[in-house]
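The form predicted on its own is given below as one chain in structure tokens.
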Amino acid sequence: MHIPYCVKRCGYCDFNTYTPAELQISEGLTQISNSYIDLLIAEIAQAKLQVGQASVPTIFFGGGTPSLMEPTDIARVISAITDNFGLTDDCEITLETNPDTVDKAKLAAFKAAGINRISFGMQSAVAHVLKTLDRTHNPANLPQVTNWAHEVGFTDISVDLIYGTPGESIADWQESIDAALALPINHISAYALIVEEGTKLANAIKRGEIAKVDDDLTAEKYLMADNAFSKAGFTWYELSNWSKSGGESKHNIAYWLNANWWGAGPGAHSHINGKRWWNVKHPNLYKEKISKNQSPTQDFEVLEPIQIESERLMLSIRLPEGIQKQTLNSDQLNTLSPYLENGALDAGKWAAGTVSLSLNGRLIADRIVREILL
């Protein structure tokens, strides 16, 4: 479900998101959600349609910001979900939250309206960290807020956090470390600073106000952070996420086993059994469309035997799993044995069958599906 307001643009974001300044509106956040809501269920239903019977083991709602829905809205949404298709008796249900935009009532309230795993948008706990990624939320808040979680009832509590900022040292990294394994949490993701053309960052940098990525300082950060995650209980299960256990995300491990997904909004994507499509872009044209009862896709492809396998490749290997050795030609194989001689890949593993990364090959993960690619 994907909730398409923020309040203010991150300076990193390219995502397909929108302040209510930049889409003209003048309602109050109450209004929007209402409104906004209204379309995601009437896709829901054009979902039913085209789907039919099926149990929903997982939601997310993603953004954006959709801790700014109003809660009653959000049981709209989990309800409509539920009477047009049905959930699983464990479904996980996942509400992206920034911290500021929630008090201990708003998240009791979530709580009773079917969330049951929240994830907050924490990023760093070190206040100049934040300036350069240009969030507005306070650090300190995450202890309150995780907490708060925690005493209304959430038991899986997830952080987000981004390494390799621009500006950010090895001590302000170890610092947001630190503050992290503080909270009371079952689950961290983080995720390499990627800097997407176009943003305010990457024209800041462009422009030489603010330093470049450094890559080598960045590695560092990655094996800093899997050395902290494990030795205080966390268990990486994919190459940006680790969890105590039974905190997996279910829903992202969906992705990652390139299951079938619907995805609602504007500029959402879909995969149903190999033919995947995505929704117009804009909330006024996605409203346009739902509103005349017509399909809010914008294209479609259907995937080709050859797209399906290296995907299958890009995806498998993110994970402890792997990829199985009896599913890859020799000459893959062949490829791959540079990787094994020098440790990027898992030599046990190796052994019984399996093409997994060490902890050094998942520096390089990257590189080394693109050798593998056909």
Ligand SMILES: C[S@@+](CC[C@H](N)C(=O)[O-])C[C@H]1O[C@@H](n2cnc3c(N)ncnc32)[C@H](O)[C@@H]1O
Contents of the next structure:
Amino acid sequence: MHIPYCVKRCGYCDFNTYTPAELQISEGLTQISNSYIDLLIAEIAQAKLQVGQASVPTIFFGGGTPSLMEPTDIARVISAITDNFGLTDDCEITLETNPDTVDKAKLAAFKAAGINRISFGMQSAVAHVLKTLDRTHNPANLPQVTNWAHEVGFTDISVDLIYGTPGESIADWQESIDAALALPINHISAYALIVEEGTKLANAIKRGEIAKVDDDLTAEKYLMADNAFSKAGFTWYELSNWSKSGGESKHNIAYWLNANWWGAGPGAHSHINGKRWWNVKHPNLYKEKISKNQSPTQDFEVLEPIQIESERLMLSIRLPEGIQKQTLNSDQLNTLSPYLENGALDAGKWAAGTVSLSLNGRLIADRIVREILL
Ligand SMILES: C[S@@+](CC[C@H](N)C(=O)[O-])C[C@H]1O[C@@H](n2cnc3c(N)ncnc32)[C@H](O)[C@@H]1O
Ligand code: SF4
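Can you switch from the form predicted on its own and show the form predicted in complex with this ligand instead?
So here's everything in the complex, that chain up top.
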């Protein structure tokens, strides 16, 4: 469930999200909440006509900033999915939350609305790093919002971190790691900063106002993070994701296993049984389509077997279980042998029949998988 609104666009982010100023809307986002949610509910009804019977195992409110929506509106979406499809008994329902947008009462209301997993955009605990990222929040907010979340009954709490921001020292990153590990959380996503073309950050780097990202330093930060997270009881279950036992995000795992999903909202992507489609990007066009009871789909593709296989390899290599050797041909296995010799692949797991990355191999996952794509 894509919520394409943010109070302010962060300097590094090129997600499909819009601010009230960009949309030239005078009413606040609270007023938008109700009417936007009506559109999502209408798309859920369209999904029902196309999908038929299905029991939903995970719902993810992603953004943008889903926590800007009213809890009663989030509850309406969950009811619409329940009424149209039904939820599995242990359905995981996640809300992405900007720490600036909630207080304890709002978190309690999200919990009452049916949200059972909450993911906070922390990014960094260091003020000058947050400033370079052009982020609004104060680092002191994180202990407060995660404690509130814990107090109102959330047990599945995650934070997103970004490492490799220009000007972030090793000591700064250590401070962010330590600050995250001091929070009452059971899941961490840590992403290397991607400098996206056209963002404020990319333009400032081009103009020489902000230094370039140092890739070697970024790799060192990944190793630091894995080391600290592992010592604190968080295990990696995907290249950029660590969790305590049982805290893995079922929703993310479904993406990596190439399961079926319906993405609702402007710009949302869907995948069902080898067909992929994506919605029109702009909220106004999306609204126009839905209001006329038309499909908001912009375009689609039917995946060829070779694309399905390539995606299987690219997604599976990101997981500790890796790729079953018996699914690869002898050319692919021969291509991988130098990586086994130089320690980028886990020798024990290789002997047991899987191509799985070692810690050093995780730093060059993309390079390794490119070599065996068909
Ligand atoms: C939709 S946001 C999370 C919720 C909320 N909008 C917020 O930022 O607090 C998803 C996450 O994507 C990550 N992200 C966005 N742009 C990124 C970039 N250019 N490089 C690395 N991570 C990025 C951030 O860690 C962010 O928390
Ligand atoms: S990082 Fe989050 S809050 Fe910032 S612009 Fe992107 S979606 Fe919005």
